[in-house]
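Just one chain is shown here, as structure tokens, and it is the form predicted on its own.
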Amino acid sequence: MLTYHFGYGEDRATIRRGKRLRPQIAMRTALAEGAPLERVLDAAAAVEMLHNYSLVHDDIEDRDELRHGRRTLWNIYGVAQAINAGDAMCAISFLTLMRASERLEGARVLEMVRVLHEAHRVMCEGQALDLQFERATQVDLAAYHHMIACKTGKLFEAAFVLGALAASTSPDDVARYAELGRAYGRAFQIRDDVLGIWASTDATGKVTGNDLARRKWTFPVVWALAQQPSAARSTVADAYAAGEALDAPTVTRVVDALISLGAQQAAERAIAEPMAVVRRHPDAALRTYLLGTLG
């Protein structure tokens, strides 16, 4: 089951593969430092299999049939065994990152099993607040911006902070990189939301529209219900309050709602201040890398 969801398969050939952002991000961040890769190499490996436990489960708990254009695990295993796989890899994270003590000392590698433990914590307490906005009848911009800094941010930070202690910088350097981690999160997140509203599927890999059909509250909904009344808000609170999930007509009716609002130009807008904080980092090489993966 492993080797099927990380694509190492008889068709690992022609199937795609995610971006592995946080391993990136890890390693990018050690050089940038002027560490040798192979100081960060466990660590990236660690973020990378915990991230995957995490997508295995959100699959499970979202009923997503697709991932990167494939079967989902629990579509083809059933709930069960999808469960079992998704926690070895949860295990094989933590044994893995503590393999660097064989290149660091260990007060640095036990800090760095604190940061995932504790990145690790507060993803679940993200995914929590993210199923309970699906009964929600309304969700604030704030309430948003919690959930997603939980959810997507906090591995996010993790990976600049592990790839930061791996390469033994000091603590201001670390805090700065956590800094950093948090608001490369905000910009992706936003930006992921509003490629699940109007990217094609052979963009993402997903089901067009179905944050919409499943009724999730994303930057584009919770901003759109802010707005002063119109027609257009309307059609978007009306679709949400049936407390329902969303019909293929009427997730169309919402779509052309939040055009009509200018949900896709806030988004941008509301992008604009995380991403400021990172062209602000000093590395050109990761700054680039960066801005090159929010588009």
Given for the second form:
There are 2 protein chains.
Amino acid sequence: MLTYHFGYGEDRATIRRGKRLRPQIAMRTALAEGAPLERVLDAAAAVEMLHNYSLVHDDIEDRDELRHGRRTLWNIYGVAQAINAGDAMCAISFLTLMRASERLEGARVLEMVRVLHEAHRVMCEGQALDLQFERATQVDLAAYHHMIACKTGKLFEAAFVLGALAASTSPDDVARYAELGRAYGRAFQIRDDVLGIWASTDATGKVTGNDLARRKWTFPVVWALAQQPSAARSTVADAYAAGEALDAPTVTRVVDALISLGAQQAAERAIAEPMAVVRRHPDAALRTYLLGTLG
Amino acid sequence: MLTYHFGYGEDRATIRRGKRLRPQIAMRTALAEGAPLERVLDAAAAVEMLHNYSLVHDDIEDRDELRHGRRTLWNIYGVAQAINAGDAMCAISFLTLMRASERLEGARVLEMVRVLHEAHRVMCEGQALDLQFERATQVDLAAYHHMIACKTGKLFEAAFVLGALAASTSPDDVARYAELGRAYGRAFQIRDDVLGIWASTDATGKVTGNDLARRKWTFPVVWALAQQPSAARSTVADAYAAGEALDAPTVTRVVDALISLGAQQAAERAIAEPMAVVRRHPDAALRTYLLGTLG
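If the one shown is the form predicted on its own, what is the structure of the form predicted in complex with a further copy of the same chain?
Now the full complex is given, and it begins with the chain already shown.
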């Protein structure tokens, strides 16, 4: 089941795998801090496995039948085996991380294990909030930012911090990487939210308006509902007030309303500050990579 | 959700909580090895939380609506939130274990974290097998013993080992506690299987014949099907061959068939060896406690 989830044994030319952002970040951070790659490989694999364990469980919780065009684990093996396979992937993630003790001193590995478990705990908090949002009639910007900081930001933060810890970076520099991770996570998620409404299927694998059809509380929607009363705001509010999936004509109306309200520009403004944190990072190679992933 | 699962805030006089076997074992092992209780409290709490996380997920996977007469987490909050709450409990279990680094040296804590994660991984392997058994038309004794060693035995082993590690026991003695844990787990599960067929509701909270009604592959059933052909064996085989839950008259017939085959005595023979391991343990207080829990 785990091999299937990762798409191993399938045609590399046609399969759409994930972008491996988190292990890339862990590895590039360690390299930026002057560490040989071997010191960070266990942590990089661990953070990717923890992320994928969360995807296996999220797919069950969200009832998603496809991921990157392939059937999800629960869709093939059933909910019971898929929950348990995710649990196993969580255990294997940490067992992999602990193999770093062959290369790093014990105290450092223990700190890395603590960092990844804390990320695990906070991700669960974010997912609990995201699940609550499904039934909410209103989500404000503060709640939205807290949710994405927990659900998305915390594991990105952990990826940077694990890379820095693997490189024996000083505590002050680890704290700076944690800040970079939080900023990157915020920019990444808001961009992802914009793509979830306006991306074309070809470029990203996302379907235009898909997050609206699923009535997800993404940045453009939450921001739009925080604006002064207007016809466009009412269009969005009414569509979300029904508490059900949006049909195709409603999605089109909401997309137009979001455009007329200026939600895309609002998203750009919202990521200006975190993007500035990324642009200020001193290592050119890491900075270039990060900006590339943010489009 | 986690507070509800543990029954906190409810009437202590009427609520049926778990027996806290695993933390009791961890604590009593540390005491038997001469350690002060403070050294083992984090590990004891962690092993109980990891056990309860597995119960939260097992209840979803088995669609159990009640545990100790109270509604299960998914039954109240839904499958999605319950999966995620279990995941959070897993994270909190390990974060709790790592608090031991305030009292124990780092290398020892790292080894304890590794032991508990390895138990976590093996438990998932056992649960995957148990879920496969649901659809099996035949389960042999070797597969049964492997499944219970993974699903039940491994966490008991971890409870003993964590207690011993907290007490700075020598590696040889840790290995002896691991063996004791495996033996205890085997005796415990086979006894539990017998109770799942013959216990009265009052004494144990189990319903007579309940594991048969649910068509579980317990020791008495697996053993009975491994015997030479007979009318009694056919009664058991036919009931399980249908692949569905057993109705009340069938349960009664299967109970009678198991009795006439001598399945209860076979279970006693099967636990004779692990019980002897428990009886040989040198610490009288720990030995007495363990034998008491095995009835």
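Residue numbers count along the first chain shown, from 1. Rigid core here is just the name for the largest C-alpha set that superposes within 1.5 Å across the two forms. Only a predicted model underlies this, so the values are computations on that prediction, with no experimental measurement involved.
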property: Rigid core superposition, Glu61 Cα moves 2 angstroms or more between the two forms; result: no
property: Rigid core superposed: Pro249 CA moves 2 Å or more between the two forms; result: yes
